Every structure is written in C-alpha cells, then in structure tokens.
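Starting off, we have a lone chain in the form predicted alone, written out as structure tokens.
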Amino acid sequence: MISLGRAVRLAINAEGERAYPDECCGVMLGSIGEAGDRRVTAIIGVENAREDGERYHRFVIEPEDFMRAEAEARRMGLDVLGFYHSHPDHPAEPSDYDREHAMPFYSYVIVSVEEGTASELTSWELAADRSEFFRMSCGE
C-alpha cells in the first residue's frame, strides 16, 4: 500500500493540469514502514525532458534530476519511493512504454488529466521479473 496525503494528491493533480496537454513527471519522497507500507510526504516536480515531440504521451526524467531528488531525500531524511506522471486524455493505467521503462521496487503513480482537469489517480508496482504492473492500494 502507498499513502498519499491530501496535499500530495493535490500537488500531483495540479502538476498534471499545469503540464496539460503534455505529461508531467516527478519523484515521490517518503518513508517505508516495517510492514512495507509506503507513505509519501513530499514530491519533487521535474521538467519532462522528452525532446522529440512526444511529450504529450511520454516522459523522461534526466539522470541529473534523479540525482538531485535523491540528494534532497537524503537531506530531508526520506527515501525515494517512486515516480509520478500524468496521462493526458488517457486512463490512469500504465502503458507498455511505462512498463518497459520502469524499475521494480519503486511505486508509480499515474494521474489521468481529461481535457485539462485531473481525474483518476492510481498507483502501480512493477513485478520483479518486469512482466507486468500490479495495481496497489492508494490511500490517504
């Protein structure tokens, strides 16, 4: 399970709406409990670095941005728990492209942005063999 507080949900929704019609992206920071539950307490929005005209349905996080997010997590005493991005005018379900570029362990939150307004927000985790995503409970 992953817990996103109200402020985190609102911030992810706002980033998705701001980036529309392109995809937004960012890094989720927080902590992992003894039972393996994850609690996101901060996000770091990252510029979608995709440069080939595909930003409306693809995103790229540059290694330098990921390293800055890791450093900020350490500074705050938190862990990088995963990533979020938006799906403009598309369901909040991972695509094959998302699966091919994801890594096990991390949580992946997707917000659907329909005609500029954030709607469904879901959370996913990639199987260890990278064959499929599993939908995770996403609470507050």
Second form
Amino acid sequence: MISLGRAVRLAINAEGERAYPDECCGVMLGSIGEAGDRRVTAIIGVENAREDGERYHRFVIEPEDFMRAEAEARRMGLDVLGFYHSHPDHPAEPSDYDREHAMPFYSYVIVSVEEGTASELTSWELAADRSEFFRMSCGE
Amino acid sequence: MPVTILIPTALRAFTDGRSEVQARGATAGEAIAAFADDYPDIRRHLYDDSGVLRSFINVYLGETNIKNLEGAGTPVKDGDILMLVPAIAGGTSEAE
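Cool, the form predicted alone is there; where's the form predicted in complex with the partner chain?
Below: every chain and molecule of the assembly, starting with the one above.
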C-alpha cells in the first residue's frame, strides 16, 4: 500500500501534463510505517536526462540527481521511496523496458497522459527475482 | 585491509540490512564481483544475463564515477570507498 495524498497526486499529474508529449520523471520522498505501508509526502521533479528525440518514450534520472535527492531526503528526515514518470499516450502499466531498468524495494508510480491530460495513475514494485512488477494499492 | 562498498537502501535487503560491506579486489570491478560472490542474491540486480554490470548501476570511487576513470578496471587500494548508485530509467513499451 502506498499513499500519495491529493497534493502529491495532483503535482505528479501536473508534471506529466507539463512535460507532454515527453515523459516527466522525479523522486518520491516519504516514510514507511511499521506495517510496511508507504506514505509519500514530497516529490522532487528531475529533468529527464534522455536526449532530444528520445524523451517522448524514455526517461533517465542521472546518478548525480539521485544522490542529490537522497541528500535532500536525509535533510528532511525522509526516505527515497521510489520514482514517478509519465507514459504519454500509453497506459499506466510498466513496460519491459521499465522492468529491465528497475530496482527492488522502490515504488514506481506511472501516470498515463492521454493527449496532454493526465488520466490513470498506478504504482508498482519489482519482484525480487526481477521477473515481473506487482501492482500496489495506491491510496490518498 | 579491503575496500568498503556503500550499499543503497534498495539493495540492503540482500546484504542482511548492512549499509556498507567490505570486499577485496585490485580493481573496482574485482571488488564489486567479490561483493556479489559474498551476497549472491544481489547478483541479478547488479549484472545482466551476460554477466556485465547493468548499465544503470553506477560505481563511484569517492566522488568520481568510475566511468570517468578506467571503468571496471579502475585500480582501488586498501581503505578506498566505493559507492553503488543507481541511475533510474524507464519508459513506454514503444521500442527505440
């Protein structure tokens, strides 16, 4: 279970719409409860570092941006819980490319942006054997 | 004295919760390989099916990405600190 909260959800939607027809991406910060439930309380938008002509279907968060986000999380007393990105004119489902490049533990939030308007938003976690993504319940 | 490898949060489930481990090797590549031998469940997350370090796994020697040094062949010495840092990538099912 991951809770995004209305403000975070709206912010991710807005980033997806702003980046359209390219993909947006960013880091989700928050905390993990004793029962393993995750609550995202802040996001850090990151410039999609893929080259021109590829950003419409690919994103990358460079390791330097990742380290900066980790430092910011520590400063705020939070953890890096995962990452979000948009799928312009594609479903909010992880692709094989997403799976091949994913890490365990993290939550991967995907927002579908259809013709410039954010629609479905989903959250996923990678199986320990990397064979598949599990869809996680995504609440307010 | 071996080198120290700093483990990102995402991979600590495979290192018994340890945030840093010790590994021996004359190069960064050897040290990471020795680390993967010690914690075999982590191997699939570091290396692809052909045994090459995954493209999104970055190794920093101090503050420098070894890609900007000599790659996996970057020499390391006792007491050096290697940090594993993922680049986060993804995208739609549309092929490149």
